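First comes one chain, alone, set out as structure tokens in the form predicted alone.
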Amino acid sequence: MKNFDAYSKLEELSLEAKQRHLAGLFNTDNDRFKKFNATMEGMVFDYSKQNITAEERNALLELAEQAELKAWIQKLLSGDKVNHTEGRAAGHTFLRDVNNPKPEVCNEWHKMEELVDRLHSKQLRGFSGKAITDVINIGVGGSDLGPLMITHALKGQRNVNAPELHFVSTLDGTQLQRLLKVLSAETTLFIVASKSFTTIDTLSLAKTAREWVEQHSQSEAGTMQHFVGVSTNVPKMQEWGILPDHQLQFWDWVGGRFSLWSAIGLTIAIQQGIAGFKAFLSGGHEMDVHFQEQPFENNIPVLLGLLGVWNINFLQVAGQAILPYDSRLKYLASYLEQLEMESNGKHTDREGGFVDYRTCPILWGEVGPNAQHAFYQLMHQGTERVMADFVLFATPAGKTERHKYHHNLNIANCLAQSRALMIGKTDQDTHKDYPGGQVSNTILLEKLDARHLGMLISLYEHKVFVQSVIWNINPFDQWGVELGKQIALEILEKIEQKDPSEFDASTQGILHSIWDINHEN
């Protein structure tokens, strides 16, 4: 990145940017919003509250040109092997073109539709002949966070015939045991979602679920009526015993954190119906088209990504807050934590050299009104500079006057917070002094439905890709998660042998403390 001419220019421009107050940009330009926003059908992206001038924006656009971003976008969307460390494409965008699908993708849609129709028509029955009433999704990471986030957001729009959905991901088993105590084995279906179908977290929970059903079922065939597998590894699904018509497949060119668009999104289809699932896909594809076709100066993912680069690499803002002003997006920040930090949390470039610049923000977030009473204190009066994305919807969740009142109150709070973070307030009492100058974007969508949610998620995916191109890193591998898995298996073996002597003193000490406590009890 530092080899580009635009980088030097941006470094020079940033010296002035660091000295000015954000509010001053509004004081000198009444038309600032018009000059610093971008739109597409269903979405307005306002970045006027960023500490940036037109000259600095132009330099960022030049940085994108010098990094050959346009060519990289074409590589991504045409299926080139952009994931070079694993030698494969990142083809998640192929999953959401509902008008021109790949044959193998279309085939999985048909299989998903058959399962969904059987569930909705009460024809998918368990070992006793009773219809399925509850579905538990067992998965971790991308097999959990994406579907959980979407189905929670769209729960109020669920198909009336859809069974209840539950999500289980924690290795300690408490989520699963809590559900097994209140649900019936006769009417519960488990979705075992794992890209490799070897993930110990997922398979250990699936084994517990299987043993629970076996306690009530009279046959292996009856037990397996209660399980659906979603994986790239068909042989492993078969080995586990998943019935052929209960196997759904996706492919190694779909990364785990991008897999909600694939059969991993089965829970979305169950809740919304296949038409609702395809509306979600269509929204994502609309953003793909925008990303591919719009010039950079009007391209929302490109601008969102470049603004992050400006803040992180030139203004030294390392924190990123995600602030949806809608409780239905409770899990959005958790989903984006994985999407961004697993993708761009890298310290080596594409050539294998170590980078000497920041590559990813530390991202967290919460539903806005809750966040106001939690960590906004740090943003308003703390010592850390933080960039924020406010997510807002123009249309209320309901049509009553009370819905409209609460919606207006929500809008007022969102705009008040972004404005307060920007302008601040000087007070002789230092305890009441607000520095201001905290930068933010506001992403305004028409309404919260499957289509617009698809647009929003696709936007952030492409933002991550834009930044990876500028930083010259591969956003599609995640070697950093492998070491911990490997060591966990080594420790598990030694736990069973009661011999941790080959590990460090801390690991040995904790294990011996656990054994002492359990011995005393």
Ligand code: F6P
The other form holds:
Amino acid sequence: MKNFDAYSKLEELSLEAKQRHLAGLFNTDNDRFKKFNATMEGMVFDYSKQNITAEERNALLELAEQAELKAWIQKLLSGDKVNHTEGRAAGHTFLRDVNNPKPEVCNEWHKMEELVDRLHSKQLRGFSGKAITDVINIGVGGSDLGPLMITHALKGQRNVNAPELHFVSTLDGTQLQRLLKVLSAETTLFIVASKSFTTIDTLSLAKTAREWVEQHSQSEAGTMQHFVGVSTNVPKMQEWGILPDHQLQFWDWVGGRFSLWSAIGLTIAIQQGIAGFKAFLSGGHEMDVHFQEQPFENNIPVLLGLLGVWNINFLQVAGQAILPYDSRLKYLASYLEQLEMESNGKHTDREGGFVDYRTCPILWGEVGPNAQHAFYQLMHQGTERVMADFVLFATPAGKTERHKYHHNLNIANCLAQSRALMIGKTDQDTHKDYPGGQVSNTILLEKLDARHLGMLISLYEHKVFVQSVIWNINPFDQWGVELGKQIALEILEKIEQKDPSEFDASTQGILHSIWDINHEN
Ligand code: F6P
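Counterpart to the form predicted alone, namely the form predicted in complex with this ligand:
Let's see the whole complex now, leading with the same chain.
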């Protein structure tokens, strides 16, 4: 990135940008919103509260040109092997092209639809003949976070015949145990969702679930009626005993954190019906078309990505807050933590050299109105520079006057916070002084439904891709998660042998403390 002319230009421009106050940009220009927003049907992207001028934006657009972003977008969308370290395409966009699907994708939609219909019509029955009332998705990371986020957001719009959905991901087992206490084995269906079908988190939980059903059913055949598998690894599903008509497949060209658009999104289809699932896919596809066709100056994912680069690499902003002003988006930040940090949390460029510039920032977030009473203090008066994305819906969640009242209150708070972060407030009493100058974007969506959520998620996927191109890194692998998994297996073995002597003093000390507490030493 540093070799590009635009990089040097941006460095030079940033000297002035670092000196000025964001509020000053508004004081001198009443048309700032008009000049610094981009739109598409159903979405307005306001970036006027970024510390940026038209000249700086143009230099960022030049940077994108020089990094050959246009060609990279083409490569991504045409199925080139952009994930070069694993020799694979990143084909998640193919999953949401509802009017022009690949035959294998269509085939899985049919299988999903059939399962969903059987569930909705109470034809999917357990070992005792009773209809399924509860579905537990067992999966972790990309096999959990996306479907969890979307189904939580759309719970109020669920199909009336849909069974209750539950999500279990943590290998400590407590989430699952809580559910097993209150649910009935006769009427519970488990979805074992795992791209690899080798993840110990998921397989250990699936085994506990299977033992639980078997205790009640007293038969293996009856037990397996309660399990559906979703994976790219059909032989492993088979080996585990998933019945052939309960196996749903996707492909290695779909990354784990991009897999909610595949059969990993089965819970979305169960909750919304297949039409609702396809509305979600269509929303994602609309953003793909926008990404592919819009000139960069009105291209929302391109702008979102470049503004991040401006802040991270030129203005030394280290934190990215995600602040949805709607409690239904409770899991958006967790989802984006994986999407962004697992994708771009890298220090190696495409050629295998170490980068000498910053890449993905630390991203965190919370539902805005709650976060106001938690960590906003740091954003207003702390010592860190932080950039924030506010996500807001234009239409109220319901039709009554009270809905309207809460809606306006919510809008007022969202706008108050982005304004306060921007302008700050000078006070003689330093405890009451706010420096301001904290930058933000506001993503305004028409309403919270499957289609608009599809647009939002696809927007962030493409933002991540744009940044990866500028940083010259591969966003589609995740080698960094392997070491911890490997050490966990080594430690587990030594826990079982009660001999941690080969590990560091901390690891040994903690294990001995645990054994002391349990009188096992
Ligand atoms: O540990 C990281 C990871 O590989 C993620 O990339 C992935 O989403 C998650 O584990 C779960 O993997 P799988 O779907 O193969 O069980």
